[in-house]
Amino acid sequence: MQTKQDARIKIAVQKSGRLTEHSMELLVRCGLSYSRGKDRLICYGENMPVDVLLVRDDDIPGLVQENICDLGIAGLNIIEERRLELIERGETKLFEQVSVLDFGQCRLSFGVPEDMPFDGPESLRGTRIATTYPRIVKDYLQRNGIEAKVVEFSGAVEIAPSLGKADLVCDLVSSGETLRAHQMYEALTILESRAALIRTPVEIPPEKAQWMKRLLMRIEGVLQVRESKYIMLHAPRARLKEITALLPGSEAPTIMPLEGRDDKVAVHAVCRENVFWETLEKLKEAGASSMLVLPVEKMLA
């Protein structure tokens, strides 16, 4: 028999790190109000049947795969490493990637010592590569027909070459400062990573399904709003087609007549891409005037 607690949606989120604040902010923007006791790793949803479990990022795909949590937010690097592990174990029904989010950008790249020449993937042949993502690296090497030794390394991967444990490393890179601090440079990227949302491979019970649908719809709405802008302007009728073509990410602008003007119309549009100064300058050159750009707070397609 299912309890009320079983009917609540559980979301696994990194308890501390580069994704934590953004993940919680995303859920708050979806309307979640939560309470959290001191030193507790569960945030209880007060206005929605949604609870957030704060866990190690490496554990998130496993918690979702095993249906302990219904949803999880983790980096694509963690998700892909776990996906390859599950395939290696013969699992056939894997967690599902629902959407890629707009934060946590980084990349998985080969870091090479400054005194080591690097001329593309062939330079990896016969080397020792230290990494915390052995399956992703092995998959890359296999797909490119390259034989090299992958050394699984936990902790500060960048010290492996100086310890004589490896010739080069493959690790997450954001600014590249950590590599430079260890006299290395970024040579080749094999995975562009950012935060992503995954869901359980198990069918959601009817009691949860409606709230799950609403939550996913809200998340999609938040993602659409991040870069979206509402733009209003006046346009000459004769150049309307040219001006509407300049509106970034706009599907069907609203065209309205202007009182007492037959030569101009008002154009209102939701632009799903950012509106830069260059965009406004091009619109002005095309004859647009009285332009106003506003942020969009909420949007449902």
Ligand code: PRT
Given for the second form:
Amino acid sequence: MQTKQDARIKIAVQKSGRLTEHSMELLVRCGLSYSRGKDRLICYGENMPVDVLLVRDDDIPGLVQENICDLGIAGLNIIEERRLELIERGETKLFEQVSVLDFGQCRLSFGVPEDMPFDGPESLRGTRIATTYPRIVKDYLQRNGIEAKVVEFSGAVEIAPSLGKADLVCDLVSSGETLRAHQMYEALTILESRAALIRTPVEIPPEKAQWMKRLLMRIEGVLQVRESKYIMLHAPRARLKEITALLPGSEAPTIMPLEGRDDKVAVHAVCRENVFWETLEKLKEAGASSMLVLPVEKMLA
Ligand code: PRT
Ligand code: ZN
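Next up, the form predicted in complex with phosphoribosyl ATP, please; the one we just looked at was the form predicted on its own.
Below: every chain and molecule of the assembly, starting with the one above.
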């Protein structure tokens, strides 16, 4: 028998860490308001049948794989490591990646001691590599036909070389400060990571499907809006074609006359990509003036 609880969508989010705030903010932007359970491990959706389970990021792919949660948000580094582990175990039904999100950016890179020269993947041959991502590293080495020893660490990978436990490391890097503080440099990136949304391999039951569809559509909408800008400018009629071609990711812009000016028109457009200073400078060179770039609040195609 189905209980009311079964009709609620469960989404696994990191309890406390780098992805927590961004993940919750994304859900709030999708319209979710919630109250936090007494144990502070669950956030109950008040206005949507969506509950958030707060867990360690390492547990998220497993919870989604086992269909305990319908959705989960974790770093691609964690997702990929877990995916390789499941394949290794002969698992055939894996969680699915729904979309890559716009936060949690970092790189999984080889960090090499300052006194060790690095001349591409060949330099890894015969070395001992400390990492918390043994499967991703082994997969990389195998694909490149390189034999090396992978030493698995559960944390504080960066101290492995100074302890004599490894020659180099493969770890997450964002500013590079941690590597520098341990007399290492970033030599080669093997995975560009950011947070991603994954879903259960199991078919969503009909009583959840409607809300699931709405939630995924809203997430896509939020991601698109964050990238999108509304741009307004004045353009000389003679260079209109050139100017509209410079607008990043915009569909048919609106062209309007300017009172008392036959040589210029007003151009309004939604750009589906961020509008950077470089673009504005190019537009100015092409004769555009009075440029205004505004954020977009909501968008529904
Ligand atoms: O408790 P729990 O297991 O949930 O959290 P955690 O400590 O395992 O994860 P957390 O919160 O540190 O990171 C969560 C996710 O954020 C990671 O899985 C990545 O997808 C992403 N992320 C983004 C990062 C970084 N940037 C990052 N810089 N994760 C870790 N780091 C660490 C890295 O391991 C290294 O120690 O930061 C250090 C390097 O940073 P820089 O700036 O010195 O280069
Ligand atoms: Zn973790």
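Numbering follows the first chain given and starts at 1. Keep in mind that what you see is a predicted model, and the values were worked out from it rather than measured. For the two forms, the rigid core is made up of the largest set of C-alpha atoms that agree within 1.5 Å on superposition.
Novice: Which one of L280, P205, T200, R226 is found at the hinge, the spot where the C-alphas switch from fitting one rigid part better to fitting the other better, between these two forms?
Specialist: Comparing the two forms, the hinge falls at R226.
Novice: Given a two-rigid-part description of the chain, what is the rotation angle of the smaller part between these two forms, in degrees?
Specialist: It comes to 15 degrees of rotation for the smaller part.
Novice: Quick one: CA shift at L292 between these two forms, core fit, Å?
Specialist: With the rigid core fitted, the alpha carbon of L292 is displaced 3.6 Å between these two forms.
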